[in-house]
Every structure is written in C-alpha cells, then in structure tokens.
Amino acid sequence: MILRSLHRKGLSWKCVSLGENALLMQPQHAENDLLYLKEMQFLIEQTGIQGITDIVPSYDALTILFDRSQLSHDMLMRNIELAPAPESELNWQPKHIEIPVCYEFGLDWERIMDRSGLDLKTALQLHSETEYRVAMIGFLPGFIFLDGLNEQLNCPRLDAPRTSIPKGAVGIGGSQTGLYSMESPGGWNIIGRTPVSLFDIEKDPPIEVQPGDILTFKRISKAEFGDLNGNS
C-alpha cells in the first residue's frame, strides 16, 4: 500500500508498506540514488531508531523492517522526518574487488556467441576486461547482481531454469552478471565459476561485497581453480 511521501533534506521519497512490518522508501527524481540510499541508510543506523530490526538497500530503494510492537509505519516516517543530522559524515568509498574466475566451467558460451555473433575469444575478452559495479544483493542469501555488462553479450535468462547451479557459479542474466553464493535452481547463463567463497554465514557480516564495489574478473585455469578451491 502507498503511504504519503516522506521528505528528508528537500527530497521527496515514495513509501510504500510492504506489510505490518516493514516500509520500503525509494528517492524520487534523485540523479544519484545510490548516493541518497547510503546517505539515508546512514542516517537511520546513525540515529538508532528503536525498533528497527534491519535496513535492506536494492537497486532503488531501501526496505526498514520494524518490530510491530513498537513502530508503526506512521512513526517510523516521522521519527526519520524529524531525526537530528548525524553528528559525523558519511565516509563512504567503494571497494575494489577482483574475483579470480575460471571460463572454462561456463555451460552456454555456445548459446551467448550464437545471439551475440561474437567469437569465443571476444566473448570472453569483454566480459573478463570489464569493471562492475555491485547493483545490489538478493534473489538468495549473498547472491550479487552486477551493473556494467557489455550489451554485446547480453542475453535472456533460459526458458527452462536448471534444478542445479553449483556455487561460485558466474552468470549472464539479461543485462546483467550474477554471481552465485550457494549452490541453488537457476536460469541464468552460467559462463564460468569462481573458487572464493563469497558469503559465509558464520562470518559478521557474512559477505564483504556490498552494493556500489566495484567488482572485476580475473581469468584463471581450472588447475588455478582447483589449487585456489583446495585453499578457500
């Protein structure tokens, strides 16, 4: 359900109940929503609304989940409406990652070139020597969808989704590359796979990458994989 927008340093954001216990807000006619969206989330985590059970930034918005007992939809958004400016500023930078990749596990190379028109070489040389930015996490726990595809190799996701994709797995879905956490179904395109572990439960917080890194691929044999696997 739509609430009534909410306004916070002269920008207005849409709001949207998404249940009893959550509200998702999203900056409208931003240029920048990235920025906005760590800008926000700062200062929500900065003043330490209570209630608040979790922040969830995707590509355009930020979900607030809530405890029921103590928040309303209503007061959250006064209580961020009117929330003090933090004292410290938000010293944001993005990381660079490189993540070593082995093409050679890729299943529907075949299927990219025959839409592409591309060779293999090219095909690999524009997706591997190619920056991206982490767009958000999501669809499962840890699962990184990237921004920066080359739209030569863009390509629709499979009509029949596979049961199994292994973990590390490297796909082309659409406009974008994914990247698998966790061994799961999937329709993507998978081109390659990675060793490194990206998402580990047990650590705080369980993956490092998080949306706005900048993310690049290293091209590795499967005797690299298989030695870097061994050690991970």
The other form holds:
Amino acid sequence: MILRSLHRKGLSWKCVSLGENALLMQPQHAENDLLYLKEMQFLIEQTGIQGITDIVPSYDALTILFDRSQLSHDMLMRNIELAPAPESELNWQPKHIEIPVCYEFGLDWERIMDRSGLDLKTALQLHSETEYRVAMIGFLPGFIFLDGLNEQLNCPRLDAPRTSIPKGAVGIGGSQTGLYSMESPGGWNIIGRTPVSLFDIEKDPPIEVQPGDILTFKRISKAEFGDLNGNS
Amino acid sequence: MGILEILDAGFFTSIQDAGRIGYRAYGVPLSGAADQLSYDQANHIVGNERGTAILELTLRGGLYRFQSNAIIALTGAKMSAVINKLEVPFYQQIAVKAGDVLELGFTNRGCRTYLAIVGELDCDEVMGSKSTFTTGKFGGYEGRPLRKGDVIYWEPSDSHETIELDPEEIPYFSSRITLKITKGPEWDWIPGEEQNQLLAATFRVAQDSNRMGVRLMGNPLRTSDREMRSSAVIPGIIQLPPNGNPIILMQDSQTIGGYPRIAKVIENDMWRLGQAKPGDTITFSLTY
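Shown: the form predicted on its own; wanted: the form predicted together with its partner chain:
Entire complex below, previous chain first.
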C-alpha cells in the first residue's frame, strides 16, 4: 500500500507500508541509490527517533521496522522530513575487503561451463578478477549479496536446492554472486569456498562487512585453505 | 538450580522468547514464540517477567521428568496433559513435585503449546535473545530443538502468587482460520481476478509448513512475470512464488526475499497464524 511521497533534500522517496510496524522507503529517480540510502540511514540514526527497532538496507530501498506502541507510519515520515540536518556529515568510505577463496571446492563449475561455453580457466578468471560491491546482507544471517558478476557467468539456481551448503561457500544465483556465512540449505551454484569466518554471533555487530564495501577474491589452493582454516 | 530431564521431546520442542530484535540488517531473523499471545499468557500465569524464555511444543508434546519442585503452566494448543495418571489443567499454575513426569500428547486444535516454568532457564542467549534459531544453529539449547536425554537447568524465582487469567482471555483455536490482511507492496502485480481469488478462496495449510513459513495449497494463483529485486520481508508477509502457492512468512523467516509481497497478515492476527497446523484451512479478509 503506497502511503505517500516523502521529500528530503530535494529527493522524493516513495513510502510503502509493509504492515503496521514497517515502512519501506525507495528513492525516486536517483542515479546513485547506494549513497542516498546511506545518507538516509545516517540521518535516521542521527535523529534518534524513538521506537525504531531495525533499519534494513536492500538493493534499492530502506525498510524501517518500529514498535507500533511508540510510532506510526505517519509519525515516522514526519519525523524524517522535519529532522534537523545532522551536525556532522556522513563520513562513509567503503572498506576494501579481500576474501581468500579456494575454487577447487566448487561443485557446479560444469553447469557454469555448459551455460557460458567458457573453459574453466577463463570462467575462474572472470570470477576472481572482478571487483564486487556488497549490495546487501541478509536472507540468512551474514549472507553477502554482491553486485558486479560478469554477465557471462550468469547461471540459474539449481532446480532443487541442496539441503546443506557448507559455511563459507561462494555461489552464483542467476545474475548474482554471494557468500554463505553459515552452513545452510541453498539453491545457488557453488563455485568455491572461503576459510574466513565472516559472521560471528559472539560479536556485536556479528558481521563487519557493510553494504557498499568493495570485495575482491584471492585464489588459494586446497593446502592454503587447510592452513587458514586450521588457524581460524 | 531446578532440573528438567527430557525423556521424549515430542514432535518439535524448542526454547523461545519474545524474539531477537535489532539484527535484521545482518540477516538475523526475529525468531521467538510463534504464538506470542499464548506465550505471554504462560509467563503471566506463572508470574514470570514478560519476555522470559519458555518451551514451545509442537503438535505432540512428549515426556518431561522434573527433578526438582516447580511451578509451571501450560497454554496454547490443548494437548492431553497428565502427571501421575492425573490430568492437569491448562491456563493455571500447576505445582510439580521432584520426580513427577509430565506426559503431553497430541494437540486436537491448534499447533503449538507453551510450557512455562517459574524462573530463568539456563540456556544460550545470543544477540539479546534466548530464542532457538535452528537454521542458524544458535540460541536456546545449543541452537537446536530439544531431544531425548537433554537436561535443562533453571534458576528458580520466588514469585509464587496465584495469578488467574480471565476465562474470556483464553483464545479459541479453530481449524478454520480467518486472517485479516493488508495489501503488500506488490499487491498490484497480480491481476484483479487473482486478487479476488486470494480473498475468496479457502487455502489449506501444507505439511511442509514450519517456523519459517506457513505454506498454502489448494488454490494456486496466477503470478506476474515481473522480476523483483530482492527486498526486505518480515513475519506476516504473504509471498507469491512462481508456483502460485502463497507462503506466509513466520518467526524464523529470512530477512530478504525475492518473491512478490502481495499482502501482510495484521499483527493482531499473527498468533492465529502461529497456531495453524497442517490440514487447517485459511481464508483471508482485506482490511485497511
């Protein structure tokens, strides 16, 4: 249900209800969604609106969850529109993260080679030499969605999801690539595995990677995987 | 310390509380009791603070031996409940003696029963909640459902006043469930006749429903070919996957989804959803 448009700093946001305790906000006609989403999230956090429980960034939207005994959609939208400009500017720089990955643990290279007509060496190169941007985190705890997959590597999800994908698996699902931070069921094509642990329930926040960060993969051998795995 | 020994954990029993709030941006679901109304009532009856972790039992309860005296209460879906060959009541405090075995059978109506013990369960608290999230393998009892041989300890508290629930507050669990819904962000993606169909049809709760989602069958709807960019979802959202059988997301559901979000069950009806068991029917009514 579309509520109304919200205006802030000359940009219009489409606001949609996601139920009584959630508001979905999408910037309209913005060329660089990511930065607008970051700035809006920063503004909301700095304003400290009482009753907000979660701010969830996704590709092209921010979803704000709130306690409906303290806030309503209308109050939330007005609070955002009337919020004073934050005292400090958003000082956000993407982190550059290099993830070691052993492609020998890939299970579905055959499928990808069949689809793309590429040989293994080329396909590996295309995946490992690309710079990716973290699009969002979610679906499962610590699952990292990456933007920037070379189109030639697009490969549809498996018809029947696997019941168990190991922690650290790197996958391709359609036109997306991503990282499974914990063991779980999953339907993506598995092309490798990292020994690095990215999600830790003992830490707060449990994952340091954020949307917008730059991620690159570094190819490692099975032996190096074993060494790193043993140390972590 | 109080001690509870699990002789038989029934169909699916896990430790749950009010849920894990504030971590969705990292992909961490809400979890917590699927029927928050019955959960709150169980804690209220034994005199626990709101939000205290208790046991959620599904479809069949199991066998529980208390090795310490305890004050307990049962709420939610009615199962046969027996201690020392005597039937014990729901929605009341029950004084259990060390050595007693609580035998819990099958639910007749409703899906989930709550067993509250006065005191604080000694179990894993993760990100501010003791709720078990089995997919993530964290929280509660080693992040998994209980099984035979497990032992749960608890720190007894001394609030033993008798707290009665107004009989009118005891919910009725129907096997013919009507849920009020509001339109979701992608409501307009399905054609008008399919929108009408969603509101007119009677759906059946499928066997493979669980704490992640209630899967509906019996009335597949035509879906849109439009590709959706994955976006946030929350419990209560009704997704329409390509096979046309709606899925209503529950407590353990994912934080991001790629299927059209055609509607959302209102918060006040979420407890009814938590009590929907395979074979029950569900109909929807649109509210604004």
